[in-house]
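We begin with a single chain expressed as structure tokens, specifically the form predicted alone.
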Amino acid sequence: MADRIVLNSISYHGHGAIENIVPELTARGCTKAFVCSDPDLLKFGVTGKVTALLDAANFPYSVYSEIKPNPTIQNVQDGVAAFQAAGTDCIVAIGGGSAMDTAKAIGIIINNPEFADVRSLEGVAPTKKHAVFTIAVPTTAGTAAEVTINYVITDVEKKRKFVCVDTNDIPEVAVVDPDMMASMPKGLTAATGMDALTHAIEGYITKGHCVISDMFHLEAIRLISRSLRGAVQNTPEGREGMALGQYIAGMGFSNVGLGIVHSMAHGLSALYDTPHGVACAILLPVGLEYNKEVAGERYRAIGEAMGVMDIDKMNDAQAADATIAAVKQLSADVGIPTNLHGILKEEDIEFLAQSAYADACRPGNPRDTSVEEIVELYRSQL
């Protein structure tokens, strides 16, 4: 079988990248652009650092901003009723997963208007047209929704979310400018950080990594381990490595898929609107001990990434706990909690466990699993 790689179809790197949005816009004839950010990046003026920019060059926009940070189902429907209102034809997505992933549904549902129905799209979607051309600036080094074919879209009423994955929702352009980082405070900086991990690990031992995809995530496992500690710090070099590195694991997991630390994830951010990063980072280190068996021969390559000293001279099962207690130590060195105390329940937890297994991402964990053995890992966080 084929190993199949998208990714857009230019990106801008580094300090100033932002200054290409305009000159892309115009090249591609647009002539209006759905700036879709959230209300906190409005408010503390990064979203105006491109807007300041289409002022400039005098191009007309109209901003969206009504969107959650586990953006729902309504924010899309009235997102796609704001863009056909202000008569755009382009959108520029500022923001982080949120935000990108609401740009992803409107611009999709508006090429695709069968798809109106924001819950048809769950899952691979038979979309026909690819999605309103789109420049997707990210404020976060962490979800990587710039390059992936993949959002996630919160169902409020059954208190769940579902993946979407769809090949015709990849941003067209990706602008990665580590100057639209540094405003991010260091809890948001750490979470995103360590969603960004998780992206890296979860794709590199995931059933469907390919010598390509391999390549990005020890890249990135490296960047984002050598650069977290100091983008907590907001240090130029950290916010720097992080941006890069963030991408990169996004260039490889949305190809080749995640496993159950996502999936586990997703529930715990659509029942408590705990931060999906902050999910991720706790649980991560659950997933690999559960993974050990089935997929520890490759922790030794993420422990090296990592920089654990010596790993060399272990056997595998010595390599494989080495890594999983160098993933806990940078955690804790960015001031995340070990457990999910105080934020799962007892009661919630079969349910938790019904999402997690039905989740898009589930099937791609090397380890097959089962509702009543998430039920355990749930349990062990309790």
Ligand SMILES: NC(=O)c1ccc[n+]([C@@H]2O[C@H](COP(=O)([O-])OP(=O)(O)OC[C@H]3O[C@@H](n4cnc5c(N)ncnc54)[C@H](O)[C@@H]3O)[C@@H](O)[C@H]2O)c1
The other form holds:
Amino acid sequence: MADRIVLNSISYHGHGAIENIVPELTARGCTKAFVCSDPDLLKFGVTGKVTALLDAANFPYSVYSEIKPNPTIQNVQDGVAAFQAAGTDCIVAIGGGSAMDTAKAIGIIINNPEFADVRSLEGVAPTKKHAVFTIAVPTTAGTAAEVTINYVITDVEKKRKFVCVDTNDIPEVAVVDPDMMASMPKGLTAATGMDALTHAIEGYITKGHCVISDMFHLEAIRLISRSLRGAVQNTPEGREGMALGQYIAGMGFSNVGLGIVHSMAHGLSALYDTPHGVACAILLPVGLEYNKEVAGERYRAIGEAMGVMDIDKMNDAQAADATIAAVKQLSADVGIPTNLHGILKEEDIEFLAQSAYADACRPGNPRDTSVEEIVELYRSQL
Ligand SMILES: NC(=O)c1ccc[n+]([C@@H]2O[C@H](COP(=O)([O-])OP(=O)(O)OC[C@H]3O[C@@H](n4cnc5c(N)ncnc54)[C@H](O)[C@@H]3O)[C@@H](O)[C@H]2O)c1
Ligand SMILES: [Fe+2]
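Since the one above is the form predicted alone, can you give the form predicted together with the ligand too?
Full assembly next; the chain just shown is listed first.
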């Protein structure tokens, strides 16, 4: 089967990238922007860096920020109503994965109102029209939602998160400016950065990987493992490397899929509101151990990209173990907990395993799995 690669039409990278937002909006004849962000980003003045540019250019906009981390169906539906009430014709999404994913769902429903229930967008939905013209501006260096064809919404009633995959949702323009990420506290930088590493590693070993995605993922692993410790210390080089590394990971995994680390992480966020990156970071070594018997020979390249010393002198089994050790070391260095103590409850494991098995990321896992095996993987983390 032919490989399909979907990317933004235009993306801007580096300091000052946000200066391109107003020219992009005006060049496309947009008249009023729907600024989709979240309450903390408004409070910390992160959203304000972009609205100041809109103000300076007298470009009309309306702000919507009723978005919680791990955004809900309600957040999306309220956003659709707000978009319609505001008379806006384009979206500027400013935030982490939560604000950008909500913006993507809003943009899709505005142009495809038959999916207004949101739930029917799960998986690969047959939308006919591209979402409203969107410029996505990430403020975390993690999800790469600005370049992916996915968004993830929480169904509060059913206690699950669901993944929507739709080429119509990719923002036309991504503006990846490390200055928008500089205000992230250490814990958030670490968690979102480990999410990005998980994308690059799961994407590299996923069943559908191809030459083009391999190229993106190996470079992302190299950039992220070289930059994350610095980013946590808020160094400019660390922030720049992470902004780029997480985006390049998105160019890859969005096109080929992920695996059970993400499937298992989604349930933890839905049930306990565990930050997505924390869940991914704790589960990444678990997934790597589990997948070693079928994908282990690909771990050497991951280890090389991470700079594991003397990996060329190791046999395949040693190289795989050294790679997993390097992942654990990076996680420990940035302060991620080593297991799910205090998060996971024994009585929820069966439900979580069933949710993980039903998750859209699971079929991409290199090793075929089962609910029973996922139960064991969760149980190992109690
Ligand atoms: N679309 C995709 O392809 C994709 C991929 C992975 C994850 N996700 C989803 O993205 C969501 C997680 O997104 P996230 O990890 O980016 O976090 P988030 O968007 O949930 O944000 C977490 C918190 O960090 C704050 N924050 C964000 N940027 C900040 C900054 N620069 N300074 C200070 N505070 C800041 C936010 O206000 C929020 O309170 C989850 O729902 C996850 O499932 C989507
Ligand atoms: Fe993720």
